[in-house]
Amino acid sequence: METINTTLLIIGGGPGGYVAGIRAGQLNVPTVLVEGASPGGTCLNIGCIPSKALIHAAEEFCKARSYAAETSPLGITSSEPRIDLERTVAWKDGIVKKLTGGVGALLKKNGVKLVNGWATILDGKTVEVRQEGELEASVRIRCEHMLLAAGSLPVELPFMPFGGPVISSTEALSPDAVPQRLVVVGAGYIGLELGTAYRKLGSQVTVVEAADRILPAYDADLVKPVAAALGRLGVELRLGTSVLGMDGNNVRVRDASGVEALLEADRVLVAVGRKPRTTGWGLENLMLDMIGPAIKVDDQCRTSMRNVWAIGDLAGEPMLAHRAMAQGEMVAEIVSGKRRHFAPAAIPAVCFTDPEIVVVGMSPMEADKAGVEIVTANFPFSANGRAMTIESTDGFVRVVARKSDHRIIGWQAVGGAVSELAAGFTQSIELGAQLEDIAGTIHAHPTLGEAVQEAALRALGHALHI
């Protein structure tokens, strides 16, 4: 058996691990990273990059159908369109493959080793990979130190087991064919997210959520432009309702009352969440102290064992790609002899429904449970010009400051394109912003951004659009 000595092993080549690898690259650390499928993980491959192709696709789809029904205000008209749905999963695997192959090309530029297979842990400096292909193969690597970012899986009911009708959002991702009636089980932001584009390419959906209202981890206000929208769509919302398992190509459900009831699907979209990737590759064999499901770390990203690492899902919450990244970069730096700790002021995250929704930092009710005093205002999109005419007035932008020195602690936004408000809304956090600062800060016209400045200005007392 071939054995391969580095100085860090990265094992899982997700966004947490492939950042990293060029990160250690870049310093000159002597790394290998072992990953079964392709480079980029979940997000790249079967989660954030091909959902969001899959939404833009959805919505385009559904505004050429808006036209054709000679719907739009716009004064747009067209022939009834049809969808391809062959040449939509091409078009989103293209890009998927452009973006795996070019983290591929990096790793190689930095001098990151890629060992293409599925390690198992011996022990706290030794994995043995199992290489697939023609010639099936065994490789020891021996590490000085052990970056663990082998990521989530989805969370499988166990009453109602992932194959035939159930899928994942993985299968959800490449579909063969749009169903005629898709039932969705958790309104957290994947069910959402691939619920509503499958409604915009004509299947008739239904969103069952055990909790009394859809996305349960959000705040109320964010949520009813969302549910609107849905209402809007035509899509069924059944909360409160539990889900008992599947009775022939039916889904059977119970209300909050007790009654029961058979809803048809075609196919069932399972969205109830995700846990850390724990079984399967010899991570027990290290003993480590563990928090609930994930491997307990400090912040450093350190474990319970000398030398062994772990960022991102296997981490625990908040479960975002961003995180990760954020993390093995700082772990990259560590082992390169670096000074470094994890402590961000703030972590964005961001729901693609539509509207879209973006959180960072505190919202009201979180500042009041914390015991701060704060100033709060928000800027509805109905009094934005750019809003008015890309059609998105749904919505606002709110900000959250310490009411004794104005310095800003949250924003929240829900809205058409509010995702590209994110960086400017952790940016201000992170360098300890006033509301002041962005009050005073010129803002671009037309931009939706303008609400950021005139919710900072309302929460002063003058906004000058409301």
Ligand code: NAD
Given for the second form:
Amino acid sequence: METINTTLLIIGGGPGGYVAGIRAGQLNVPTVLVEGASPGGTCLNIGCIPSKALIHAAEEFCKARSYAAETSPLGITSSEPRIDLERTVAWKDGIVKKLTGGVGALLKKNGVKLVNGWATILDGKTVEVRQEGELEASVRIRCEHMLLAAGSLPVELPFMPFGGPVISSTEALSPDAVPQRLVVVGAGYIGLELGTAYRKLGSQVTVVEAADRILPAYDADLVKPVAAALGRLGVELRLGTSVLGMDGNNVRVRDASGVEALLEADRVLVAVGRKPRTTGWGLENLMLDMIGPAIKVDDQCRTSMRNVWAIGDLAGEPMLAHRAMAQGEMVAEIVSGKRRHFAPAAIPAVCFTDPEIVVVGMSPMEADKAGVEIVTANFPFSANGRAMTIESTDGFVRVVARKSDHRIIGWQAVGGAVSELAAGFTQSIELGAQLEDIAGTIHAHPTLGEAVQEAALRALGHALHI
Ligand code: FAD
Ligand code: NAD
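The form predicted in complex with the named molecule is what I need now, so please give it after the form predicted on its own.
The complete assembly is shown below, putting the previous chain first.
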């Protein structure tokens, strides 16, 4: 068996692990990264990127169909559009290949040794690596620092295991046909992003959600425009409803009043959350402290064992790629000898529904709960010229600031293309901006950003365009 000695060993090449690798390489820390599947992890291969590609393709197809139906207010008409799903999926796979190839090249450029295979932990300083399809390990790696970045897996419902018509997001991202009837279980991020895309591709979509509203993690005002748009698209929502299991190809459900129904389905997308990948690779051998299903870490991503670190989805919520990347970069710097802590002022979250939702920092309700006295204001996109020109006037931008000194502590927005506002929102909070800073910044016209400035002006009592 080949033996490799290194300073930093990273297990998992997702956004957390590969960014840690790149930064460690830049800092001349001898680094080995073990990845069992493809570099880029969930995010690049079966998550963020392919889902956004499918969402875009579905949106284009849906638009083309509205032109054919002569319902476009823009006066555009066209003949009946068709979609060649094989080409759509090939296009999506091309983007994935380009990005994952890029990750491999960046690791190489920075001197990181990439070992393809599945790592099994023997102790806090040693792993063995088995190639896919092999029974025996062929490489043993010994390290000074072990960074655990094995990510997460979709939660399976025990009475509706994945297989046959019951699929996870992974299968939903590589369809060979558009199912006529799709039942989506879970109205969270994945259920609504992909449920909307499938509806736009032509499926009849029914979303079954246990809570009494969609996107229960977001505040009700933000979700309203999304719920209205789903209604216009013809997505059926069954809220406060539990799934009981499969009955042939039908999904048996029970609503809040105890009434049972069967929903016909060609495919059932189960999207009820993801769980840290903590079993099956010897992690138990380390007996690390856990917090719920995740590995417990401190503000430097140290676990309860010396020189063993954990980042990303494996270290719990929020399970977002940009948080994993930020933690990975930080751990690499600490291992290289720098002093760092993970203390972001805010981590943005974006839901790529139609319209999109962005939240950064505190909502008015969260500020209330924390006992912070606030000033808050909304600016609606119905009063923004740019929003009108891109046919997306539903929604608003909301700012939340401390009453005492006007320091901004939260932004929320819902509307078309608002994901692109996330950077400015997060920067303003990270830089400690006050309402006056945003109100006094010249925002380009005509842009959605003007609604950001106007929300700040409105919180100060003198919005200009409303
Ligand atoms: P992962 O990306 O899961 O990577 C872990 C890697 O470790 C995997 O490649 C795995 O093969 C490897 N691995 C595991 N065990 C071993 C082992 N024993 N040996 C070797 N390798 C191993 N987040 C966003 O911020 N924005 C989005 O728009 C977004 N969209 C998403 C859409 C979908 C459909 C899904 C499923 C997720 C989405 N996410 C999104 C979440 C995002 O993908 C994750 O938060 C992110 O990938 C976590 O990064 P990570 O590095 O912690 O783990
Ligand atoms: P989620 O936590 O976003 O949503 C799960 C939903 O399923 C919830 O609304 C929950 O109430 C519901 N649910 C749970 N059990 C149920 C049951 N038995 N029957 C009916 N409904 C049930 O989870 P997800 O959509 O699977 O996404 C997983 C994670 O992936 C997210 O939490 C997020 O961290 C990440 N993600 C992020 C993005 C993004 O950033 N845009 C996109 C996709 C995924």
